[in-house]
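The chain below stands alone and is given as structure tokens, in the form predicted on its own.
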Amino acid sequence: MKKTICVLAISFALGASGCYYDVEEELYPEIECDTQNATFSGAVQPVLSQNCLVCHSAAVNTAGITLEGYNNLKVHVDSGRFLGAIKHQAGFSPMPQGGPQLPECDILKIEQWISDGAPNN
């Protein structure tokens, strides 16, 4: 009993309080995600870099796919693999493996870039 008496007495001292009220909002706040004017070289490339060259760059091409450099990756565009696989839907292999998707707003610019047809910029 004396215990617990001394334990609520430092806790008040302290400030403490057993009551703790978390706003989702505060939080994780809605981050927005401007797909405008993505490009390859600025919203494209960076993701590739950081997360799929380690595996699929030139030198080494694992499972036979490079994406570095825009003609490779390119390739992977137009077939709907790259797409596909950093999306993680059926049928495709997900990317990166091992590790969780990528995050939702580079997704976002990546398809942003494709629907513009995937240009070169």
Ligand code: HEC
Given for the second form:
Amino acid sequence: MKKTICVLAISFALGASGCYYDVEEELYPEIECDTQNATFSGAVQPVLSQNCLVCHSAAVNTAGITLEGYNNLKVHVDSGRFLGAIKHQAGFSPMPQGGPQLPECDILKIEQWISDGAPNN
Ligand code: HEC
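So that was the form predicted on its own. Now I'd like the form predicted together with heme C, please.
First the chain shown before, then all remaining chains and molecules of the complex.
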């Protein structure tokens, strides 16, 4: 009985460290950054879902800011508050609040999307 528990514990530990490794790869992406074809659905929305919507979904609406859905986000893109916040520029509240700045490549893709006119693509 004791043996079984021990084996289970070891395989759980190995499994857990495997998961941790996967996460680390996401945290430290490769340095190359392909900003071509940076679309709303492909490059912007997933970043918001992972890093922002916990506070800025339509339901939570922290600080009166909803970033869920293209039309809601576009308001803050057009005002310049969105880019200022994620780039941690002076005069803006640095976002995501309480977390590290977004990976540089994510910011570069978002900037590319905005300079393409922030289309709903
Ligand atoms: C933990 C909750 C939380 C998360 C996560 C979060 N925000 Fe915020 N956000 C806030 C709060 C609170 C404020 C109001 C802060 C203030 O006015 O100083 C705010 C304000 C803002 C503003 C207005 C900033 C300004 O200076 O006008 C923008 C834009 C914004 N958030 C975008 C984002 C984006 C984009 C993300 C994800 C990258 C994000 N937030 C993640 C809580 C959060």
